[in-house]
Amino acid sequence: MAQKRVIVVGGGLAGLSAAMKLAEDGIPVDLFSLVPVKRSHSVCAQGGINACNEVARQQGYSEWEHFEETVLGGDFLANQPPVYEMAKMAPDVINLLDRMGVPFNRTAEGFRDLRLFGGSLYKRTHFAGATTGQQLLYALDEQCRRWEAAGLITKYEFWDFLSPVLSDNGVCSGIVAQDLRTMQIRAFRGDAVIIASGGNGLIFGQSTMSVICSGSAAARCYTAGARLGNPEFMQVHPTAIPGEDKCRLMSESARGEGGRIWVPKKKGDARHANDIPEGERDYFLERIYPKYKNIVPRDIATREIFYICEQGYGVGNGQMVYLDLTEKATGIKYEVLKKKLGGILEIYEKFVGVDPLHEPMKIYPAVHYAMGGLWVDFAKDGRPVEQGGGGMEKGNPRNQMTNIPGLYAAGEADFQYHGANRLGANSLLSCIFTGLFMGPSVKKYLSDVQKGSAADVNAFVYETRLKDQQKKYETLLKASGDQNPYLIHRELGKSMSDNCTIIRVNKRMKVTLALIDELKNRYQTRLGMPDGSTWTNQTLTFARATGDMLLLSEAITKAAIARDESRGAHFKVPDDKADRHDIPLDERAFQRDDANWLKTTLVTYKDQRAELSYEPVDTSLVKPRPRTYGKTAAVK
């Protein structure tokens, strides 16, 4: 029997994760990304990732207290096991690294130093200044490039999946991808197949993520019958530099290490911000949130920025709010911060012109993540956690397995350990998390269910796979209707902000749902290729990734309409009230509704229509209660 080959869609922390592991049991595997793996957006990440370690200790935090604060922060609608597991091999994981050679910085002592981040009132977010993520994803690269010198990792870089190739009986037996430079399409052979893709923010015209951030594979494995989980659920970050092309991250780090936010008192004023005295400046999440303060869950930060900007207190264009770091307001020397933060100040200065160690930065919330994803299995270990069981059965294949056999997900291309909120710095540590964890379960499903293997499967299979996507290439080289792509996706884009991101009404998600129809039908009858040519063709990549984005809209803003409470990231409006802007904002939304929707929402790819369904929530571990990080003071 010919060996058997593991194939990962995915060249950022998470995929490389799984790849690294893989190629540690002598698994080979096939690695897919769809630009240079150093170049995936796992580079962008700036703030940290989240661990209890030895000081944190000290304060008295523990693995425990991590779950706990993650599955709040979901507000509940996260599977406990799957999120205790993570935080139990959280400190595993960050020594992992550091014996990789990852620059975490360190304390006078030595060890290493942590910031306080989102959602918890400990310290305990280990990073490297503030471009982790890059520290993270170089240090891992240069692991797999080891075993790619010794043969058990080949890289494709350039190249886009297609589509993941199902057998007669529905296995998941390889894929079809193209190479984007020659833009020949080819069928991989794949005992398993892993996607670790990213999310989708690029649905809403304009995010913090990269540009190459579409959901495509997750939204090809959706059309080929994975189901999705709790698509809805999108977040959006409190802090990032607006800008035309773009949204520029700046990261929760900024105010971990001691940043306020702040607008002035008095509506419309004019003054140069450092010329406000602090008298007439309102602190309003700390005055709001005097236990937490600037540290309160993203989604939470979020809606309060989007209300104070509301009510007229923005300052520029009214739609932005001031994130200040300078020495006058946090008290801290102009050389630490740039020590600790040089990564995200110098951004700002490059693309602002203004050095935000000397002036307070101005700011305003933008789609940042997808809590949401394809969905996953999981093994419960029901052992007590006393006995060290409450989290997942190490090495079953189940774990991180979609609805497909053999198709696997992780990073933020799944569901799973996030519920309706992710807290900052743990998106870091769920990529490496799940690539790593989900290495054993693989080869499980390798060794003990796979019937046979892809090398046995009719050549049929994949010619047939492989000429499905070939008409569909030249049929879409080929079209000349009216309809550009790069449009369509500016109407999309449009939208899906406007009308399904910080505050939700069903009536206005109704209209965004018949646009998506709309634009679906363009797209399908009346598109037009404005390149036509068959090398390097990014404009044809795109056009593809744009229908793949109808689709993934559609489920988003159905499930979004369908779940008719407030829950984290998804905060919704009844209809008579959304027109009220003098209404406090928690007065003017659902309820969290646990009777009703503590449960997963399930997508599934039908007739070419988004159908929902649901699942219970395994909430085991912790009881469900109310997210009021301390608030005592209404908005004024």
Contents of the next structure:
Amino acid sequence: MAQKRVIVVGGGLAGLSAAMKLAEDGIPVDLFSLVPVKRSHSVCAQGGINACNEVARQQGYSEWEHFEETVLGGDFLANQPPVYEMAKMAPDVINLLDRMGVPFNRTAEGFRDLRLFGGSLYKRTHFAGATTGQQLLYALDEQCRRWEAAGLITKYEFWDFLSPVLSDNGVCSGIVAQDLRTMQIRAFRGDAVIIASGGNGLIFGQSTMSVICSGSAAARCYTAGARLGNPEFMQVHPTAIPGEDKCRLMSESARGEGGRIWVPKKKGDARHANDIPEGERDYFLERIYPKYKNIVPRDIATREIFYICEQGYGVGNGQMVYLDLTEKATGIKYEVLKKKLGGILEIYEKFVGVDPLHEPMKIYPAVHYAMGGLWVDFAKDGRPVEQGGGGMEKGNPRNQMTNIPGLYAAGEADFQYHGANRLGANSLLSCIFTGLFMGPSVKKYLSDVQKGSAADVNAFVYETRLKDQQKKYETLLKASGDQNPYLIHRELGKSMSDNCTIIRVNKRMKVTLALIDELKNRYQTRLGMPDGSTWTNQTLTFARATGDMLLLSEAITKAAIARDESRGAHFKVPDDKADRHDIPLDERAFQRDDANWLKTTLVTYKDQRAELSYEPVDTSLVKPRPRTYGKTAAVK
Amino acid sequence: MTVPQTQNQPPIVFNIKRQDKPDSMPYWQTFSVPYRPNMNVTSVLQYISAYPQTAEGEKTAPINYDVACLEEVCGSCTMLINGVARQACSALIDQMRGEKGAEATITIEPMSKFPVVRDLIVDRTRMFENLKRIKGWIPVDGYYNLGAGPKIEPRKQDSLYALSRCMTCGCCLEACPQFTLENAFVGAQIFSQVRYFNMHPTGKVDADERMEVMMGDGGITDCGNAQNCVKVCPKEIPLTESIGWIGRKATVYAVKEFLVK
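What's the form predicted in complex with the partner chain like, now that we've got the form predicted on its own?
Whole complex next, starting from this chain.
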């Protein structure tokens, strides 16, 4: 019998950690990526990675607290056993990264340094300057290079995943992919396929994500029958530099290290920020959340920033607030912050031309992270928590598997760990955790698949899927209409950004949904391909992804329209209150509604449409409670 | 096709070097792009994708270029901008206009030290292959939980971190007079990475094997010490220090080998 192989799609933190873990077990891996894996979007992560540690533990923190913060941060929408398992394994993940050479910041004595991050009152975030994602990605990239040299990992970089291949009995048995240089399309056999393709921020036009994050790989599984979970939950990060090509993230670590958010008390104050005296500044997050101050969870900080700007207090009456790292505001010396936050300070200085340690940064929220994604399963460890249970059952093949047998998902591409809102510095953890944890599960799946392994699947099945994709490619290549794919994408992005982000109102989202329909129609009937080349044609790749983004947008928008409540990042105002700026934002909106909406949204692609259904959330470990973060009463 | 209007500023003129295939002849095209505040070279390329026509009004294919993060951390969008190797995302138009005047033409070309794939896309496989040759990894004993890594003093962490920010962009190699399309020279990127791995308490287990590569064909003796590399490194990695470090270690290694043999 042929050696069983695994295909991994995506070479960020999740894909690489899955690949190296499988390789360690002697399983050959074919690794597909749009870009050299070292350039994956994980490289952009800045602030750090969370885990319980000895210092925090001696102050009363534990893996349980980490778990609890994460489900509370996610407004109780996440299934609890997987989150608990992640929090339990987090310290081991950090140790492994440490051994692999990640240059974590150190204390004077040489221990790993820690910083404060959103949604926690304990220092439990490990970091490498302000380019932690880059450093983690490089360490994993290095390990995969090691396995590549040893012949167990084969990389297919500059390849576009086009579709999974399902056998006649519906088992995922490989993929079809395209070489983006030669444009050759090929089918690959694989006994299990892991989708670790990241998020889909490109749908919103500008986001903090890399421009490769279109969500197309997940969309192509969705059209092949994989369900989406909670696609309506998109994180809008409170602090980014607005931009036309992208919004550049200013890490939460800026606030974790003492950075403060404020606006002038006087509307439209035209003075330079440094000339506004302390008493004339409104540090509104500190005023409203005296306990958590500037490190309330992201969805909350984002809405407060939106609201203060809506009331006319934004810098220069606009949509902008100050993020202040100057010594005057923080009391922290220049050199200290330079060392801890160098990476992001450089970004601000390079792109805005101002040293943020000398004058406050001007920032505004931007689309940042997809909590939702491909729905994946888990097997619960039924033992009581006291006996080591409560989390996931190690090595059970169901863990991280989509509803298509043999098709797995991990990292930002899955929906499992962050509920309705992700806490800062939990994404790097969830990506690496899922990659590592699923290794034994996938291995078990491979050993269970006796008959019907990919080598036994009829070649005809692969040829058929290959021909489908070849035909789709040729149709796109010949498209001769008047609609440029980049312009279709811009229209989509603008509407999604305007109507489906911080504040959601059904009547506005319905406008977006109608536009999506219209764009789909234009895409199908009037698309024009401005490049007819059959060699390295990026326009074609983008046009194909545009079709996928339209499908995902529909799923996001439909699910958001249906969910008549506010939970985490999904914050909905009823139609009749949409323009009632006289009512405080929180009172304007729907409240969280556990009786009707404590459930996971499932989206299935049926008759070329997004069809919604729901399943209950596993809240077996902590009972849902109100999520206030000690908010003080509104001052009129 | 309606093209958006310029805002009170003359349009920016770009001369872009294009090439359809690896073996075809390069050619130049001129593009006129409406000015907008805070533009970078990436947003210019994005504009051309949406409105793909030359300054003369001729329809053309959008320009192909490597791109991902747009915040100068992934290394993808490295190209020659006004003759200098740098990332398109952090090449700000206002700054370049400030230097050259609003009417100045901006030229964009693919890097010249790597084979062209199409337009501005070049093949940088050589950089990644060299990382494999030098065993560019920490040889850990597998991925099971074996406790924490070695304790590291903060000053050492500072040095390691500075070296570990290399994004494999290729600027140092493009600027290097010794590094050519034809030869085997590994260049500053690799010298610096060897130093990084050899400095690490676990990484140094493979130090000798890395030094073998450094002593071999295309290794440290081929470095002409022009010091161009350090001037163009966007991450300000101390590349010349790394070259000096490798040089010193190479001498020690050579003497040691001599004595052993």
